[in-house]
Amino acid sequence: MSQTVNALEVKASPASNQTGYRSFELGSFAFSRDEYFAKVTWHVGGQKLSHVMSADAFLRAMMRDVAWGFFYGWVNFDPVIGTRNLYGKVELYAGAYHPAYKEKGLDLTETFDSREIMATFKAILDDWTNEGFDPFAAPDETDTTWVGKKNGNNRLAIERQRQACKRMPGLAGDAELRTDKNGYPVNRAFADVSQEEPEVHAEPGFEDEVHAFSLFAYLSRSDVTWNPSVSSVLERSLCCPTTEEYILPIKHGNDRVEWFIQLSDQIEWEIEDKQTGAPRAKVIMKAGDVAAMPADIRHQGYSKKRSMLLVWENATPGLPELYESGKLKPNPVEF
């Protein structure tokens, strides 16, 4: 079932007297969380459904969500709930992308504003997330407090903002990731990346259009997991690299095709099919390794060590509309 809703403010409910969190309504969906578990409820042919996961892994998939505004095509937070985005608009599903749901009627898509949408999440993020608790660490690197009852929060790491360079990182104007100064360490897990600089020898008159940066020192620094920065912008070619620690907390379905780099150590990716989640290939990515990711498929990664990945992502307009329509393949290359 699909339908558009007009969603105009933030639906929340009075904080619970058992757990101290809110509840919120968007369209036919509702969200609540308790000490352990978030849940999402919705309504089709009268009939009411729900949909559980640890209020932790589902944090760490919204927070994705909000920080990468939807992304590029489909945010599965696990095979039953996810968002589409159409940019500008959002589909938020149950069951749509799930064979037993749909096949039996069961599933909801509701499309909302961006904004609004937005909004309601956001909200979210802030109520449910307790102090010491940062949906966007590693396990390693942040307290357990999500477990419980409502316990203050942690503002400082949901509303971080993105790291999205307009020139190459070191150029004025853009923020310098890699630099003491501005309060990023290195991670624990690259005290061995060397923060050596190469050296640039411009013309006089070029000083500002001739540079060079280590990236792997830019990336040693990165105080989050699983969330792509800018680091370059070449038309609509972006270079977006991440470090990767622990699990994916999203299934990401394609909308066009990502070229992914490794860098550093190994990620393990679950590719499945992207509208009905089915095993489609295992690809174990050592550094140097290169793959493309079709614009059929939903991917999940898995690190061990924390790693380094560059993602290519191409932001020519109307892509999802090609591959949609099938005038252009999913996959880059046929062998």
Partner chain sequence: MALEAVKSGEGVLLLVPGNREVGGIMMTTKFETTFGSLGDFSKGELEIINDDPKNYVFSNIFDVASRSRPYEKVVVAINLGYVFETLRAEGTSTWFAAAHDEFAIVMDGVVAVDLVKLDAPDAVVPPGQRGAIAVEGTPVGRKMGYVKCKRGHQVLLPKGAAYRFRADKPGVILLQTVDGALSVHKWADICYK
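Let's compare: the form predicted on its own is above, so bring in the form predicted together with its partner chain.
All you get below is the one chain by itself.
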């Protein structure tokens, strides 16, 4: 039941005679899908447990986990399934942050080398994503071909690289700006966003140092939802703007404080306790609003119209340990 993917062993079954999809195994976890659903199965204390998600929701969640390299902290596919990034290693869990499973000892967490779990997740995405379905797109933009038996693939969509600059997009040797020519037309929801670029008047000799671009035009050309790029880097301070439409496919559990600055339109955030999922607050952000996401919460956003959000991250190494140990408080400001 195995095949080699990128020199890493991925345990995969032959394609199903009924659906055409492969099933996969990773540690004690098994993954399978049918026409509508993705199923994750695990065993605890001799008991078999399974959890089912709609296949599109599962693929959207897994797509973010892969694209973000397991991100900062917890990527909850839903209240039961998810991953925790240990930076070099990744925990895969079922029920570990769900009070009912936890209380009954029916949760399972296993730790994998990041490359191993990444290879398996990529293989699942590759096999289960049908032609025409783009897990990065808003539902209004993509086909419903995720429903049904296996039908081709969409590697162009799922193998997109996250756009991360080293200092600022458009500088010599840095990330490219987005244009029609390089495959980034203005998104339908941002057709009214000005494409005018700033006037740059550089004196001779300073053409490479005097630099500006339209961040809003850049964002209007994003071809993905809920997938931050990096638009400025100040040491460990990273601006990660993104465009959001419909529902964040995962519940992100913070292992550090992050901040949101709403650049346009509106997002409603449901905030839950990171460990239990108990509701804590709803944060409704409009253009110009700034809000912290504390280090002890998980959050999921809802954006009825495609919006621009600046996610601000601190990439200082060792932060998870400082918050976990209590040396840093989960909330960033006392007042």
